[in-house]
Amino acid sequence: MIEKSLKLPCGAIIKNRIAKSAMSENMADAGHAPGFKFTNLYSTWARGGAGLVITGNVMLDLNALGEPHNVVIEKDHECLEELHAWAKAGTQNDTHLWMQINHPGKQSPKFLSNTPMAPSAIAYESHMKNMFNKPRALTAQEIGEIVERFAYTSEKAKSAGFTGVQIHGAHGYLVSQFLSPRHNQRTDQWGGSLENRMKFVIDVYQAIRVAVGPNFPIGIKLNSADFQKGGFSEEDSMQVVKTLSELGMDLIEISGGTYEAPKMMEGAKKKDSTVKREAYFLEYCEKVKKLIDTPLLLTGGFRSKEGMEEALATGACEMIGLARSLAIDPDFPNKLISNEDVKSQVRPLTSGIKAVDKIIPIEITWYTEQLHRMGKGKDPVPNASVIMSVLRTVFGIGSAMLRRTRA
């Protein structure tokens, strides 16, 4: 069944049911443009066989970065030539290439933002307080400007040749912050009730739809829950999904957790029922599919064709999202479709030092290095040293912190 095409509500057709889910590349050039490394990487993934490839997060504002080497698209910084090359590379082999668009909100590191912006002036209370400064609350005018930036970046993506866009509404970034009563404690039209807290994402979707038209795919990545006390709940999430479905969203990707409670990366801690069925958020998808007709993309945990086929056959989702599997085996979709006896090589990672594992986000940094290898035209190394990756990360962060901090 993974070989079957999928028609989206807007009319676009994706050639099969496999999607390369977003992973932040963090390898833009010094001017935050996508250089030759992006064309190398996305050409590799396009040839790998996935029907849909979703980029890592593209930022809307040079003064609001999640990582030092994010791609940024804003007025007077459109990188049009580079974007065209990126889109051409990633749409080979009849592949859909969607740009994931994001704003970090307060999830912008100290060495990049002295005073980041967020729905409310609430600092992180967890281990993250050591990495992120206390934010200031966005004004109503600034919220409107960010909505316009989402629309502007989407229009540029379309004109450059990308075949869709995805709003990043998960993992603790700005859209996720607005949805969470833990992080959004505003008393105006964007805070309080769930209806008010979802106003921001609704405004973003509607502004993008006006900018790109009715026949261009718009998707969103959403949390099934934040898995935090007082945060975005499963019940909240289902209502947001239902509302966005009714408004015309074309594809809803389900993930879960934030970098405070990273359930999207906790494959080693899965309960027995999840191990058997592979996908982390399958039970949530089964519940929400009873409420909507919009196609669901389920990401997280899939390792075998059997697990993927079962999820599709039961109707829990319409597409299978793979990320880390394609960071170490970019040809994995082709192998699945050709019925090769293959399973994902993804494995739990550890430096062997518990204190280091708590401080360094190894699951992010190690896999990012594999993307960088492909960006340089090299093959990934599935058995690369974790501890060497940690050392390179520490050195890289230290170098970045010596540069000017953004206001």
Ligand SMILES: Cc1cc2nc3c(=O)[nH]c(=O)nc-3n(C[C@H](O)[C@H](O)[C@H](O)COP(=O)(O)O)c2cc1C
Second form
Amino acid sequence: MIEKSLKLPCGAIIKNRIAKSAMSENMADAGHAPGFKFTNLYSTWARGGAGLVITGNVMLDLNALGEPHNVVIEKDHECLEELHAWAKAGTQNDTHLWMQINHPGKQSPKFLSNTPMAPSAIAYESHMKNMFNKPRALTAQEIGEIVERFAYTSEKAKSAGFTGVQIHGAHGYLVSQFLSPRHNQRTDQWGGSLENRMKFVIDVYQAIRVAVGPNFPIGIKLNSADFQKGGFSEEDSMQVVKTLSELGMDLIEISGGTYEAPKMMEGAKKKDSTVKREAYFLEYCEKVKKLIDTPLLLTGGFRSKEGMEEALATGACEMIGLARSLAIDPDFPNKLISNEDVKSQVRPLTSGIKAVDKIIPIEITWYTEQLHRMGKGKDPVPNASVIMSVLRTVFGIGSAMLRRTRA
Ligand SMILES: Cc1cc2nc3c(=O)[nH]c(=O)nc-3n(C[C@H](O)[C@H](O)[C@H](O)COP(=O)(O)O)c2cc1C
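Can you give me the structure for the form predicted together with the named molecule, which would complement the form predicted alone we have just seen?
The complete assembly is shown below, putting the previous chain first.
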């Protein structure tokens, strides 16, 4: 089943059922352009055999970054030459290459944003408040401008040769903040009822569709739930999936959680009967699939060919999303397609010091280093030391903060 092609509602065809899910590269040039490291990395992934490769999140505003070295595409900062080279590298081997487009909202770290913008002026609680400043609420005009930016960046991706775009609607960033009743407490047309909370994502989708036309794939990555008290619930999520599906979304990627409750990297607690199934959000897909025909891409937890084939066989999803596995073995899709019984070597990571594991998002920083190796033309090192990676991260964050305060 994995090797079968898939036709999307817009007519595009993806050569097999494996997608490389978005992983933020955080390795743009000083000017936020995607340099030669992107062509190296995406050539490697395109040759690795996935039918669809989704880029790490590309930002649409130089003043709204999630990480210091994000790629940014906005008016007068289109980086067209670099974008063309990136698209050419990533579409080799008949690979679909989609650009994931994101606005971090209030999830922009303190050393990058003094006052980030969000649906409402609600500060994070818990450990997040040490990392992110209290945001201010977006004005109606600013909301309209961000919608236009999503469309502008999408149009540039298309003209550079990317074969699709994906809206990042998951993991607690701006789209996800609008959807969440915990983070969106607006009293105007963008807040309150679910209908109002989903207006932003609908506006974004429709603006992109106008910009790229009916035959160009548009996808979205969405949470099955935020797993937070008073947050975006499973029932909300199903309604959003149904609405976006009716509007013509081509592919809906299912994830879950936010950096307050990072279930996208570890899964929610499962019933004993389903522990055997690798995928974190398969049960959700089984439920939502009954409401829609739009293809679903399920991401999170897949490690074995058997687990992937089983998930596809349930009919609950049409594609399998892989992230960490492809950061340590970019050739994994080729192996999956040609071998009966391959398994990813992804393992839980720990520094061995509980307090450090709590402060440093090791699952992100360690894997990002593997992407950087491939960007430099080197092979990943699946057994690289976690503690050395933590030390490099602490030093890297320190110097980025210093540069920022000096600038
Ligand atoms: C280093 C790293 C960076 C990530 N960056 C993104 C991102 O930019 N956008 C996104 O939607 N998900 C991002 N993710 C989440 C993955 O796409 C995926 O949802 C998650 O890792 C679970 O899949 P896996 O079990 O196959 O790794 C990132 C994950 C990692 C490890």
